[in-house]
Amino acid sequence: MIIDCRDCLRLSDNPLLQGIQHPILVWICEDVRWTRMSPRRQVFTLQAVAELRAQARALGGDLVIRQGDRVAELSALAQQLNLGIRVNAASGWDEREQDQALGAERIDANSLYVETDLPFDQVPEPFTKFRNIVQKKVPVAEPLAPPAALLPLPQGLEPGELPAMPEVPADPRAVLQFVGGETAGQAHLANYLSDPRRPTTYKQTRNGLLGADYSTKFSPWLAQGTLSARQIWHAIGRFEREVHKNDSTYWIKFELLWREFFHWWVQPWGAGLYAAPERCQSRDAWWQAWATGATGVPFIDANQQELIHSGFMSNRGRQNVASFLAKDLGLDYRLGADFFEYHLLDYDHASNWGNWAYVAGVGADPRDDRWFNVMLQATRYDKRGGYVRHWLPELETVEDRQVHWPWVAGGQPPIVAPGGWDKVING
């Protein structure tokens, strides 16, 4: 059986390998998808691919690497080897269309639950209803052990070469220097749980902006499939049994359930959720200002600079920059979702598109009034301006009381757009 390792770059807790005596592990560097990743995200991915190949070779097998069109490359391998194809059941419309064209067996490898265990045909809304149902009725399965050994590739099957690794300098301002791969993901999980102060204060610290420990930072490895949601769920459960259980440890599971909700929620959508938005020429300046972190609003610009230069942004930051784009600038939320796809190390199709649609008020639990007052948010979560100064050193000498309003002290005024934003920035 050909195992497509797309977004499932691990050997432990990998349902794709279950019941297969001779799996042929394959990773496709898909041309279209690859161009939608920043060089930093490409490096993070290739680190995981390289480690998976090393792990497979250590067990006697290998990882087949191909570059090009995913359907064409997998179809050619299937024909060459006269084998079927098994894939991770990704939630995206494009991926599902490809899987159908391949006639592939889809396995729920990256979710907490498998589709056949869900006690509903249509995902209930809002999230609270979904959460209450699955928590009461669907247990999370224990993680699977990794294979003890793999067989060599069939004779005549060339393993292929790893694509060239882009050169991307690390930014010392980043909250964490993320390294891709199963080993790094497992080490990060173990390290996070090694200090009880982290998981037992998560609910209070999760809206932080600076530092490595204010939130779990599991998401980059979850997104590339080098750490599974089930592994995290049960690791938290062990921590609760052996160390301490409180509302913060539960809240980590709560966030995993949000991820799970979006994984199932986006699947009934067609291409409409992702269709390329029409760009209004008169708004190009607003888009460029947002995309380059040059709006003149420090809280927005600092978060954008962090994303561009490190591949990461806090949850609090994501909500604010999304609201600013969709509500204050009045731009299509899909522009922002595409931008996040390119830059985020933890880009997860369902979480990204589901959350962008949610903030824009057109997704799950649609509401027109879902809007963040970014100035109020800035003063609440960055009171003394330490975060904005960290990413915008030009604000170093601005007083605390003016750091989020530098234009008051004679700085460059922010961009102004319809919708009353000018009233917000001026007080």
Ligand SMILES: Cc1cc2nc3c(=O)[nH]c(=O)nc-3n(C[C@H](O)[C@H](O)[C@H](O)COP(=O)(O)OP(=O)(O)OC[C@H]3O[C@@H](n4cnc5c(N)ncnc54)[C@H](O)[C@@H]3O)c2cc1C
Second form
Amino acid sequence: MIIDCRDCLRLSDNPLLQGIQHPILVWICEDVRWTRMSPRRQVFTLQAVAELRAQARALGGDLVIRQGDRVAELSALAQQLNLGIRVNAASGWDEREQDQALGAERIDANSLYVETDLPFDQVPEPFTKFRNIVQKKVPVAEPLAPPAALLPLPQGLEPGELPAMPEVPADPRAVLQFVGGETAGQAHLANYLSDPRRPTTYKQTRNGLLGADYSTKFSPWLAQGTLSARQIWHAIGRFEREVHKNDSTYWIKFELLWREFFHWWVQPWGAGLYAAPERCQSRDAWWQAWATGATGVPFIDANQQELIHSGFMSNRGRQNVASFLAKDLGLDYRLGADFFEYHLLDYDHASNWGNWAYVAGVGADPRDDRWFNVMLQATRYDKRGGYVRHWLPELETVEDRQVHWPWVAGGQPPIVAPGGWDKVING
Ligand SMILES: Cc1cc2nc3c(=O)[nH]c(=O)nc-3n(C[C@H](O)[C@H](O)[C@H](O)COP(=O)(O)OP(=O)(O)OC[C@H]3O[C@@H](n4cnc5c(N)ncnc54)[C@H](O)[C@@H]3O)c2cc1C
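For comparison with the form predicted alone, provide the form predicted together with this ligand.
Full complex below, order starting with the chain above.
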């Protein structure tokens, strides 16, 4: 059986390998996908691919690497070897179309649950309803052990070359220097849980903006499939049994259930959820300002600078820049989601498009009034301006009380004043 390792670049807890005597591990560097990723995410991905190849070789096997069109490359291999194809059941429309064209067996490898265990045909909404049902009725399966050995590639099958690694300088301001691969992902999980202060204060600290410890930072490894959701779920469970259990430890699992919700929720959507629309010409300057982190609103610009220069942004930041784009600037949320897709190290199709649609008020639990008062958020979550100064050094000398609205002191006004800003600064 050919195992397509797309977004599932690990050997431990890998259901794609289950029950297969002679898996042929394959990774395709897809031309189209590759151009939709920042060089930073390309590096993060290639680190994981290189490690998977080294792990497979250490067990006697190998990882076959091909570059080009995914369907054409996998079909050619299937024909050459006269084998079927197994893939991780990705939630995206394009991937599902490709899998269908390949006649591939789709396995739920990266979610907490498998489709056949879900006690509904259509995902219940809102999220709370989904959560209550799955928590009560569907246990999360224990992670699987990695294979003890692999067989060498069949005669005549070329392993192929790893694509060239782009050179991307690290930014020392980043919350963490993320390294792709199973070893780094597992080490991060173990390290996170090694200091009980982190998981037992997660609920209070998760809305932070600066530093490695304010939330788990599991997402980049989850997205590339070098850590599985089930491994995290059970590691938290062990921590709760052996060290301490409280609201915070539960809340990490609660957030993993949001990820799960979006994974299933986006699946019935067609291509319309993703297609970035033509940009409205009259708003082009606004779009450019948002996308380059130059709106003149420090809280928005700092978050965008962080994303562009590090590939990461906090959940609080994501909610605010998304709301600002969709609600204050009135731009189509798909433009922003497409931009995130390019830059985020943790880009995950369902979490990204699902959250963007949600914040724009058109997704799960649609609402017109889902709007973030960006100035209120800035003053609540970045009281002294430490975060905006971290990413916008030009604010270094601005006084704390004006750091979120420097234009009041005579600076350049923002492209659009965020709704309600005057009420916030005047109390
Ligand atoms: C507009 C927007 C776009 C987003 N795009 C992505 C994306 O492409 N990839 C992605 O993984 N997350 C996305 N998120 C969700 C969330 O912001 C990130 O998962 C989180 O910030 C990652 O940091 P963490 O691992 O420290 O999260 P933690 O707070 O430590 O949460 C633990 C895990 O729970 C999951 N999780 C937490 N919050 C959410 C959420 N709101 N939705 C779904 N899963 C969640 C993640 O897997 C995360 O790793 C997006 C949110 C918004 C508002």
